[in-house]
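One chain comes next, on its own, written as structure tokens: the form predicted on its own.
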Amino acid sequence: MEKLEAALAKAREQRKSALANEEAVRERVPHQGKPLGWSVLPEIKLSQGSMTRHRITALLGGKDATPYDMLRSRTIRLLREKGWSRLAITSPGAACGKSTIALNLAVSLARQRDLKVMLIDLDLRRPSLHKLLDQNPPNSFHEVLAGKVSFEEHARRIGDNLVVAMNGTASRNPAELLQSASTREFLDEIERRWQPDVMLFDMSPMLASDDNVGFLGNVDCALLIAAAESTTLANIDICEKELAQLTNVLGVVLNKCRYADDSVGYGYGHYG
């Protein structure tokens, strides 16, 4: 476990080094450090019809996303607080509703129209923000890691300011390419060159592969979503744990609860 820590810890070293100098570059060349139009993207347009039968309840605000943008707001505050851009969102097993969460507060985040968001699916055994989304993609984001399509083809527009990047079928060696540099390069170059405010991370759950271990080291934090009635306080316990382990603990959020109280908005979990 030691070793790990200290790889892990060699990778973000490794990371901040990178934007540092690349930063310094950009000041010595100021016109190669401008940001690519986000409008050369294709776009989709979200049915609110679909986004409803979905529970994607934060596109239009109202009360149906007051969880949503209480959520956003903890988050941004924390972020800013901390320097932070990267936030991967995970949960010790399936069916918590992790991905439905992480489409909700991409949404909500991109109301707020000087922020610019991108969501990537990187659940890439059993992907499904193309399903929440009633998309069809022709291509998937592990095709791009894995070179053989560019960002630009694959990446959609919803509005100005948030771009998916969705998968249309599973990932063969998952495990292999989200470990692998080539991956950790391409999130910087992504990041470099279109530089966005805050980059979410729908990620696989934490117990059911190795998936996780060794990409979070490239990310800033992680949000654990847990399922009231069926995520066990000890698997929340040792998701926790292990996430520490592997970067900063942003909160815990708790989903699907039958019985909220209605007097506070909603069930959290705890932060930071």
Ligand SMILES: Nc1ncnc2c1ncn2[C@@H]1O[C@H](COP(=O)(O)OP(=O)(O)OP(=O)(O)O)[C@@H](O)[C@H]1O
Second form
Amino acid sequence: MEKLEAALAKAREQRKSALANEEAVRERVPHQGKPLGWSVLPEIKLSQGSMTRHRITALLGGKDATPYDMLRSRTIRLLREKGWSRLAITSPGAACGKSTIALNLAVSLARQRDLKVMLIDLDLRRPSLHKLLDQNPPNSFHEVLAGKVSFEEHARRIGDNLVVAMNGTASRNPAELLQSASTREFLDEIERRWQPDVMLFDMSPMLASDDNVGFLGNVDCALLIAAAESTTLANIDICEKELAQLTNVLGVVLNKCRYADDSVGYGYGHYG
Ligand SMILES: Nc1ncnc2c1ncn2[C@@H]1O[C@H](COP(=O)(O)OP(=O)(O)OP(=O)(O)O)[C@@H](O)[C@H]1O
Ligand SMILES: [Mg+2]
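Same protein, different form: I have the form predicted on its own, so give me the form predicted together with the ligand.
Next comes the full complex, and the chain you just saw is listed first.
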């Protein structure tokens, strides 16, 4: 286990130092790969009514946003403490609330105007971020990963500091795309060019396929979402152990909890 943690830390250090080296090269060649302004991306406007229907309650702050704002604070604290930026959100089985939580966390983070946030739909089998946002994207992020469309052409901006990448269609080869070296290099490139403070990845369920296995080495940490009364403790345990072998587990969120404290809105499992 210690060896594995050391290997993960080493891989992360290598990624960060490669990014820093390229940063230094760019400083010597000022016009090469200049960070891009987020305002060049087309903006999408969210309708409050539709967001409420989709349970996106963190948009405006206030009581309904409280659980997500708490998740945000703990996430930011850990990311800053550890120098991390990439967080994957996954669950044991389907429909635990990954996409709902990912989007709520993204809008909650983006309410902090000093943070630049990217939310990327990497559930390439059953993408749903576009549905939560009521969008019909002309192309998909998996096409960006396959080199068919540029990120600039694909990505959309919500306000000044949240960028989303969606999939209007499922990918035919999700595991290959997610596990490829070119995807790893592409994410590094996005980080260099757009300089997000936080990148959130909405993933597929862990027990449904092995799509995430080869990808999770590309993130700094992951949140496991469990659904009260439907995810079994055994499956939480299996997935938490598997996740811990692939990345750092930020915590387990217990979603859809009918008996959560009213002052919070949904309950947490353990965290951090
Ligand atoms: N806290 C909650 N309470 C009640 N319903 C919820 C809650 N969170 C999410 N849902 C509902 O559960 C359903 C599944 O949510 P969501 O699509 O976010 O899950 P998912 O884990 O991303 O699913 P998939 O595995 O298909 O990607 C949606 O109808 C959503 O509105
Ligand atoms: Mg989903």
